[in-house]
Amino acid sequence: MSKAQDRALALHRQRFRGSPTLVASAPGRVNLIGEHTDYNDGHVLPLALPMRTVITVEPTDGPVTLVSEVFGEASFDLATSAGTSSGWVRYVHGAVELARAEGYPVRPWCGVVATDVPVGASLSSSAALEIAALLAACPAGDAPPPASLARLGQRVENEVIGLGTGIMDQLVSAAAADGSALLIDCRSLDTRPVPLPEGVSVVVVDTGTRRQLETSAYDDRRADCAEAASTLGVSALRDAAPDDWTKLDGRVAARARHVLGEQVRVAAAVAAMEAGDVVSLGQLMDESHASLRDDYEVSSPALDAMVLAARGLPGCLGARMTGGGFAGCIVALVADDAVADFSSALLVAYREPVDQPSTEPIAVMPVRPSRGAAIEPVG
């Protein structure tokens, strides 16, 4: 039983004086490679984290009533629009509203929301909440299948929250395979598990810096990609040739160069993993970071400093920023026998940039690829 699940069950019994009938659970994610390619209909290679968001479920005749261990209590009626909710519960309300509109048998419930996924750290805490909420809202056996879960979760981001995000986060949270990264075709939604090679570990490092995606330049980058695709006469940048960025100018050319190069890097990373070539995989991660920093311009002083510190330590094969950018986490590929020393040495080697101080604790988290969303046993 996860720590989040332990806390959720204890708080549920304390607050509602009853026992939940089930617990819905969904993981956060870290993306190995394939950044900002999802909304270009491209390929991505994330893995689900062992850190999960859980929601306890006890059916009720009243409104949906939820207690977050961090953000307090909120409730909403099934008949109301998600626009009437605000803050964290709007993600849940949106998931419920969209699931009902699609004909899924949503029922009201009371429950507790708890998470071990760091919030705002580019590890998809929002996707974990959306997918867990969709599982919690539907009776066991009547929940949407993984691809449908992901589509509904993405619609919450796009239509309810107002962010033009792709589908990577929701799909890996819904469909990840234990022990493997998940290769996702973001157009067809086809997925394929890609096992992590032997002898290496994935280490996620939270710089302790935070950003609000709503106020970032995310939508500007998406608009640049749409302009590039239109100029090149393709429906999405995944359909362009790797060197087609040379037909563009200025900022738009740089954005396209990153996306087209990242598509190539994802395919090469899969080949490297399947061949057990961890050196090439690490080099591809390094190249991805340089492209995100220089062409896509979504890195930050803290992310750059943490990547540089990680690469300077023995056993580190490659490192890059991960997620939307501007703050949050990096991901490093580290030899198994060096993980312990790497984790302690990195905290000493990292120098916090004056112009981007940490607002949360810095954390080094060795992780293994985890399973996707599930209904967990209560007992």
Given for the second form:
Amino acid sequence: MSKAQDRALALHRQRFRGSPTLVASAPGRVNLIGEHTDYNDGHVLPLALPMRTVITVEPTDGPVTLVSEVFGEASFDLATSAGTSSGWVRYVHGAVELARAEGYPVRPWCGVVATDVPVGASLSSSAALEIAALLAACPAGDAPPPASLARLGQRVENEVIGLGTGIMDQLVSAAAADGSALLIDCRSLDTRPVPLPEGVSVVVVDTGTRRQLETSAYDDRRADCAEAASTLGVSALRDAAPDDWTKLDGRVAARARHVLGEQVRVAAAVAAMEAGDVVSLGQLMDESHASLRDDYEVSSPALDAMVLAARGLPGCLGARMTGGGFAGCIVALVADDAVADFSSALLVAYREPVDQPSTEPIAVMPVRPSRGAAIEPVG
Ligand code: GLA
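I would like to compare: after the form predicted on its own, may I see the structure of the form predicted together with alpha-D-galactopyranose?
Starting with the chain above, the whole complex follows.
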């Protein structure tokens, strides 16, 4: 299939009878390590995927009019509230509304939305849509800087969609650097590219399972972390010492042990990447998965089964669930010369759990770390 940008341009010409002036695009992401640390003000190490969400832009005087290649057409007036839109266009409307309220010079446009980011697979399709929408709404020169784009995108999730998610997905989509993972300090929003070591590839594997009741579980984990921080007398778990979880009890102690351990693992992963120590990097990914499964309890039968299958194959140095959890994708670190065999062998080795069957195709996707959001002229 052609890339989202080619499809978006073709559909734009067909629907609006002419080429758009600009194209805004933003990538999905996969998180290498640093899971459920962003809303604890900690560090994360995601990378932008080559799969992007693309929005074509042709300025108009009328309402914003958008055609999704999958979900049909929608339009809204700039002056209206995002509460009047529903479905996918609510993300765009929310981004526009919040950007206007912050004084960015939003202009109405018509265009097409197309994406190569699998939806609902823990690869941040919604962050890609939010960031692409913000760039489309504030064309070149007027666009907010990456950290502001990310904050606006996060506010769409928090205030318009009603999910209490952190800043990781939007910031890596806005600020990623080609060829590198992005170390993000989720308190200061400082970012630093960390190049992928030579000789290994990142492979994303979609279990084909999709999230269901994850919203309340995500909020529950946030509440556990807030309770842990408050008991420890710190403003966020980021400020606690690595073994402070021993001062807590039961479930909250286990949640804190994950977050505090994950903080240490992110720092160790950056050091391993910079030293070219891919064996240690893989081990840290394995440890992260065990901690998410046992202490944080956000893995799932399908994610565990896929991690197990991946780890049994030659050339796989480490594997873990990625993103919020409960369904979706794992991320594996695989020696470059083993990637082709890994991809075919994994489909044979995976045992689909009876209690969490796939509803979408299982897909093995070697990915190169890609650039962040961009707005570019067409032509
Ligand atoms: C989701 C959220 C992120 C982050 C991850 C877990 O992807 O959107 O903010 O909390 O879960 O690391």
